[in-house]
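The form predicted alone is given below as one chain in structure tokens.
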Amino acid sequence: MLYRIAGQFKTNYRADQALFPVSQDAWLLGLILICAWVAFPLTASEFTFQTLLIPILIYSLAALGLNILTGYAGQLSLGTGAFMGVGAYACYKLLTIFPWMNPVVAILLSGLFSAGIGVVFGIPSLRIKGFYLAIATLAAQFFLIWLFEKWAWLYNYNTSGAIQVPNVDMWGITIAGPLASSTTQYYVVLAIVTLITLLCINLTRGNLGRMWKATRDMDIAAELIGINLMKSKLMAFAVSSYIVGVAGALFVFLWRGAAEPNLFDITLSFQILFIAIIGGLGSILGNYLGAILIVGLPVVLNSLPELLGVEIKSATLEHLNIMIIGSLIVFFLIVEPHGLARLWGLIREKLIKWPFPH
């Protein structure tokens, strides 16, 4: 079989925990980057870059952030979807007040406008959690949709009260904007992703990771312990907020190009949170493969009566797009309550252990 793991040893305690302990989940790994650098771009048209492969890495990069606060740190959020817009509109206003800066950097720097504003609505969780925390960042959901409404600075003070994307250069090539290719925008979402995730991996590895996971399961004793509950709460919507903050630049600036207040509103942060549980909560896999699920397959099944040659209604496809999405929600729920990434752990554990049935 293709896990086979017989001959790899470990020798020291450095080569049992590294990030990769069975070799067949590194070339896994490789052979999935190579697909995404290599493979797609080469090959996808400009249709599978705007429907799929784009805003499938940008829900993906969403959810990691939403994982990292209620996977990892156990605090509950709903105003995900908000967050974004404070990413989106802080990037607008940095290209547009110093329009020299590189385009990357002004969407990485937009990350920590968001990450201050989480930090200051994460001050609840110090005295509250549970639903009472959900309720708490419902109201910065509406408190922040309200402020993109009515504070027409952030948006130029444009009539139509949304903000439009220009032309955005780097190095002589445009990556946002009308003008932008579709495969320029891909490359660069990827690359800011990658690097996120690798940074999470590490994160979430680490003392900090441990600190979070401690403060999850059970506050009480991580704080008995001598963990810093501030501070590891206020850390985990530092981070959480600065990496849906980009996200949420990434959203507008390299996908939509174009946003208004509403496109922020409850029902993307509720789309965010359904990613991250049904990917699995506590898991970095999980959020790519949730957005899979929750983004990619809507465009698969839109796709599939036309070419099967099936004609069906526009409406009638839209209510079996949702109940077939709907169902197989419930039934990935019911056959792994933890998510696909443990649906997964439990194929990989099965492939180690083949033929044995233990």
Contents of the next structure:
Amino acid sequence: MLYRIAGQFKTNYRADQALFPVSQDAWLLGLILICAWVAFPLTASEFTFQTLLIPILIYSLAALGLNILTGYAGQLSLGTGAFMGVGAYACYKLLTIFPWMNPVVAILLSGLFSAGIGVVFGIPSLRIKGFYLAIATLAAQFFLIWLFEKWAWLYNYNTSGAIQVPNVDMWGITIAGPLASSTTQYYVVLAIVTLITLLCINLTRGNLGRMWKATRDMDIAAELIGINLMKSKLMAFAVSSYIVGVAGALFVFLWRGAAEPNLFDITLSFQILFIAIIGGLGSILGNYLGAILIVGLPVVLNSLPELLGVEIKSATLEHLNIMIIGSLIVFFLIVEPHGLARLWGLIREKLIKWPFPH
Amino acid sequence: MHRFTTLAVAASLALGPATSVLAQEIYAPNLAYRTGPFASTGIPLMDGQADYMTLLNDRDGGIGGVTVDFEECETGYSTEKGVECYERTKSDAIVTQPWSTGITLQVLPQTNTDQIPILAPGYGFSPMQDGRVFQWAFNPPASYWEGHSMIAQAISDGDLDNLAGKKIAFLHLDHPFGKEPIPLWEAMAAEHGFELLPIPVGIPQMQNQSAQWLQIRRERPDFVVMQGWGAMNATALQEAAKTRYPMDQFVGIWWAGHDADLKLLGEEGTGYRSISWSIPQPDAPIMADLQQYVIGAGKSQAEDVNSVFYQRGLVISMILAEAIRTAQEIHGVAEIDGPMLRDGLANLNITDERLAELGMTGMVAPFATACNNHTGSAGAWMLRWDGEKFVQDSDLLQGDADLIAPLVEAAAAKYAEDNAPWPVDETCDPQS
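Requested next: the structure of the form predicted together with its partner chain (the form predicted alone having been shown above).
Let us now look at the entire complex, which starts with that chain.
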């Protein structure tokens, strides 16, 4: 009913290959964008901004970066947390060395450092595959964290070894640091995330995306039909690490405000990998759904007893929370091993056929 | 329809008195960690803190006639959850008790805008002592730098020049918390001519320190000083016993003196020392009151009420309660808010007489805070493990203020500069 596609005729190939061949999808996305750009900022409280909206966007972006590499190009990586760290430290150094620099430019530039390092650690992917490659990227994870701890220049020789975000202005408005308002930070994050998502949707539908998918599905076959594997794999590492690096810079500058090296530990890499897997490998939408489940749901669950007026000990609540999230992850993976994005895909298909399934 | 009206009336009647009761309340949340890798040390501390507030509420009807809502928000010692808790509680809270150096660093820059004081007793960031820069942060009764200055005095028998030519290993968690005392040790090593050997323990290696202890065995330092936390302490103590490092040359900061860690070693841990600004006093009058009002009434979850950490929890809540009381006196208002509590915390005066009134004589040394000294510098005692429990091993020690004050001022000034524009209280005189 809602998803009736009757009457939507395609008269040329261009229309058939458009981003939204079904007009309802475009409406839905428009609605979500209006919510994100207008409705949420008008209604959200400080708490919602800081614990739900901003982190979900940033984690989705990081998962999107990983998904390009693992979901589209088929290269398993466990170094996401460290690549986020590279972005964060690069942004910190850029803004402390060049305080006049526009912070958004600095954030976008810091992704380049992360991309460079990603390519270096991606070189082993030319020889090794699968789990073996995961171990090679694990080396990046441990090496980079060690570097963040030992190379005092990176944190400007602070005694604590942590980086603190200074107050950064852009066009007279403070967008990062303790004086920045949550609404400004949210809009900056949202703008960057929207832009990169749009780029990624088009990238994965285009030539490069097809190259990646071919590499993922069978690299020997891909090589035989003339795909340059080196270019394909290293491009995947570069693009993925770029996005992850930008996510890392946003993570520290527009959300956390301070960071110590062990923030970028392997647990962060795993968390982002879980978001990508539960959301759905090889999909863009999945990253958002995964982040809502893994990052947003625990916060909502923590607030529930208070809203319902139930008195419950905070530690007990935390244990309950871990159990509920854990069982939900198992449940969703049993119901749909290909992730939440596939689940939505099935629902959408059913809606299109409803009420007359064949 | 009629039913709905009755329901609505009933609901508003039920809610009406409830809200007016709620208004007579001070909300002092605690960012607790009863879960996660540091839970073993967190639980006794949180129990002590909560029990003291329950005692005040049940015995005295709160502080100044207002009950304290001492709610916990679980962080699991994770910075991310800590910030979530801070955001969750900050609208009504009069205080933030972040309970981790990571969360403290994260929350610190926001306090100027949110106007909520941070209370970090014996942890956080040593430069917080400089109240001119850190107007909203308090770390009474002693800072890490003071603690390590006292450790240096204790191992040198009072004269740091005795350490000349010796080698001191500084075993620390590789984390902002662990690195805190390094500048102080470097300054002391340069001045008194001993060799400092910093040995970091990464968070992943907390429970496997064989490499670090191999290094200690090879280097044979004259003393090992530990800035450790959670699982790191128990492992370090066990490794020390395994490598037969002399326990009387091994000293820890106050968070490395957890009874349960040493009970695992028993006799083998004899001689291990830990500096502490609190001493358990099983016979103190307050313990009898706690037994009567809280533990006897089944309102406590505590297991060992005579452990160092449980009683330290009591002292921490005492500091907060006294600050609330002081703030009420200064402002003449029972229901204080964050900025009022800041005045209370900055004008604390815990005297021996006051401790006796509270029934807590000897549990902490008397101290007073001021606008330029947010730490209070109470001093601390050395505790020694005698194979079964911790016993007092020294008189009250004091940090070397001449050495620490310039370091504090320099670090605070650097923080203000890095975070410019940062408001500095010019009305307050510098310490040195």
